[in-house]
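First, one chain by itself in structure tokens, the form predicted alone.
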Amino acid sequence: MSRPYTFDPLPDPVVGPGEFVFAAVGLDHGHIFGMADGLTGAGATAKWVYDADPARAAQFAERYPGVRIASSEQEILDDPEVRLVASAAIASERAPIGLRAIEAGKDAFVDKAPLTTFAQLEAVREATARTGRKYAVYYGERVHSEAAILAGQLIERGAIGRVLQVVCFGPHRIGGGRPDWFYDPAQYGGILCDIGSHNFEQMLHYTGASGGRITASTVANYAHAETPGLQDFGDAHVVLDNGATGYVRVDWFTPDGLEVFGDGRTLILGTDGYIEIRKYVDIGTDNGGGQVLLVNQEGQHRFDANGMTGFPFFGQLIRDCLDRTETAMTQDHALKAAEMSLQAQDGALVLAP
């Protein structure tokens, strides 16, 4: 490097034990741990799981001791501990649980997709506008991704200048034993709508664009006609409210050759350089994922992020709740990350196979 580049220090633990209490409601999906861990990260007590399969209940109190089995949804809303309710169910299922959190007085943290529908996003706005709770997003792909936060990092530095431009890559393998639900667009609301929401999410962040229109897009199922339901293919091309623009690829054809799920990337052209983000692996080296790449006028750039950053997002949101302010994330950048799925979904042109 031509000149050193200086980080935040790693985050701290922001509350003691027993100063804020979490439940997990729903487990469907395994991000529930990646959310719980951030959790328990930054300080947080993990007293209650409640799920319909008493199995996937009785893994997650057995990776949180201390943990407590619920016998209902609303033995958790019930009780005065509990500050916030986390969930990764059905995605068609995170609004509806987080709306019966949020009218008992908690707030609300979900696994992206967030929602799946326009009536769930209008549903979801006039509670939290009314009540002045948080339905806050897992978008895990930036928010617990060390890569993606130092990224966010430089960009802030001014490292490459005003972002004009980000480029997202989310590749996934299919693997096998997926639920029924995972093949139904009714549960997990089309592939811009569930994977692409952490791309639309990255897009507003990365340019400090307020929204966005879609441009065109598109979703397919090529390759998967044992599966209808699934759509194996999506892109869309985005047009921010600042001027920026941006590009979402997402798909399910990560080939068995590749020793990690995908290889996600992202692309962020500035008019003084360009990052490149290589999320989970770094094809032909040993350098593992976690790889961030950076060119400006000043030379070219390499930082391996792993042990950088650490995730300050999870320590931010136990605060706001805490607080009642709006470090971590706003709630109008969540929902507007959320619509652009929507919009997207709702407005693609669906290709022949």
Given for the second form:
Protein chains: 2
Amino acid sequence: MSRPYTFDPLPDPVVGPGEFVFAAVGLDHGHIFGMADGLTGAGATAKWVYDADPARAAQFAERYPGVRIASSEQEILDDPEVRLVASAAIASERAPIGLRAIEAGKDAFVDKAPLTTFAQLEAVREATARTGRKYAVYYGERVHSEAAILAGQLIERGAIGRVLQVVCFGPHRIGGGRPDWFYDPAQYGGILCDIGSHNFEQMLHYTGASGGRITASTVANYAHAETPGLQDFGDAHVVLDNGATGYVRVDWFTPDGLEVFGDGRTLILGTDGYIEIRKYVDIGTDNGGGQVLLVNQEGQHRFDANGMTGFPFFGQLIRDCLDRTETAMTQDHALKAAEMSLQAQDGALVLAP
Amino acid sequence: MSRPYTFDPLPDPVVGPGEFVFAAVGLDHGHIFGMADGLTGAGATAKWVYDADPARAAQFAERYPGVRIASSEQEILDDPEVRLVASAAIASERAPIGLRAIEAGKDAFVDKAPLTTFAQLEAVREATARTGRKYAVYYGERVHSEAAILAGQLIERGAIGRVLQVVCFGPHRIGGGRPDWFYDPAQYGGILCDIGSHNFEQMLHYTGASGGRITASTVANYAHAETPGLQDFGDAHVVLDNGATGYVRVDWFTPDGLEVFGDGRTLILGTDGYIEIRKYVDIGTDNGGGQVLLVNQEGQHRFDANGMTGFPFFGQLIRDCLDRTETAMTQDHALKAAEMSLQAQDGALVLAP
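One more: the block was the form predicted alone; return the form predicted in complex with a further copy of the same chain.
Every component of the complex follows; first up is the chain already shown.
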């Protein structure tokens, strides 16, 4: 068995009611609820919501008592009390919304993928550099996953030595009832840009690299001819700038026999051990999700991360906005992961179906 | 739960004593015992052994009663009763031994990696085409693994639909006491040529492809500066000729806390489900090795493959030699896997340590 590790304490709220006010603009993806849950859990106050679909805005207002439904995005941008604008709009609309928030003097917090084109990337880099405002990104598969956070704490404590490689599997279930934009690559950005962005972020985070080069990538629509714009498969191989490597496969092939949306895994190889994160399910067992398996020089250990870490990202982000620090995630890191996603997508070999 | 599958019957010996005679030449790798166990288990008769090291030859002769220690390789090649020459010599010597066997009118059966240079590949292709003799390869991680064989039977039965991707992890423990040739790339061929060859073979086999293109590969010596010729890490991304993809990582980083030499895995993604093979260990459990996990449209199932399949490859190989068929493995397939190994090795980016 491994030595007993002492993990970081569970995070407390970092502000009191009304001390950090945010608004939600663009609720196309349900991730907006994860983003708002995280922020309010860390003490932030949701004041406004705006969405072109009034029913969606009403749903949000119902979940967070006290939230007012704005008549326009501008009404929110005009409110000086709003510090942060959160958005899970259609992926291709996130950068325009975030840039408008930044130009209005606010910080932005967008769902991943945070942007879908190189032009948006340049515009975001320019605006954040010029204004000092933040374009923060909700890479939820790491910052909102206790298993992913626990793995990071193990690495920080030297449990596997130097990290040499991060391999990610991000299978998802496409199911029915998805809105049209899920099938339009111009809107969702392509599978490597969209769900792949989670994984480029994890490669950078766990290896400690500041960037990397896509050495190979592919996309395909193997089995969904009825929705030609869907890329049901994508993968990428990466060489990071510190000599580590990364590999990611994302797909929409979760079979019906799985009880969760996908068997998301992250495998982290170090010089002195390895970690496997079984994020949402541990197939063939009743363990549930949130499992972190550690094998190192001292032995094997399984951690059930549920309840062990909380989600420190959100309180750190709030403090970063108030204190103008970069504790939660640096701007460079958030945008480098997005850039690698775009590069992988842009250079992908399109496989024959 | 999945439907009950009916698997292939356990293989019986295909010949009686003396009906198929083989010899062993070159015992540098312990795999020779796996090869000889497989052949004798299928009914073959071991008649001769030759190795430059008499102690090693004696060890082999002790294990297989009736085996005679030859005074030279030539003594074996001169015996018309010998149908097949098996070799697990130093990797770079396997092709020369096999080619001499072929020129003597025998079939060859060599450990993987079957060859270490493109010149050897060409010579083997030329000789097998010209003579009709076989240059069979012991890709033991598939043909001598019941879990790997069971996975193949599940795929044949349509359990996961069309195979889209094969991902392999081949970690190994370097430990101490390895002979010098393990640290000389000119002799072992490089990590992707050597242990990686298992995985290129699996990609071809499970996807049913007849070839593929290496789109990216890397090798490194990250943490073994004392043995500069060791490549302790390698990986490769492959696009197969039927539109499927493959990825392999091999390494020498198995930590001391693991009870087996390596946590070998194969992950096979299909249009209708996926299979995970946990070959030698199922970390965090007492399941042991040989675990095959299946998740498909119907549910989840775990198979303990131990005792379920036997090793049909060896009997098929014997019959192939007697009947001049290609049931066990085609010559093209065996050499294509070797060619991909060489290509991955030859084109590998050498990562900074």
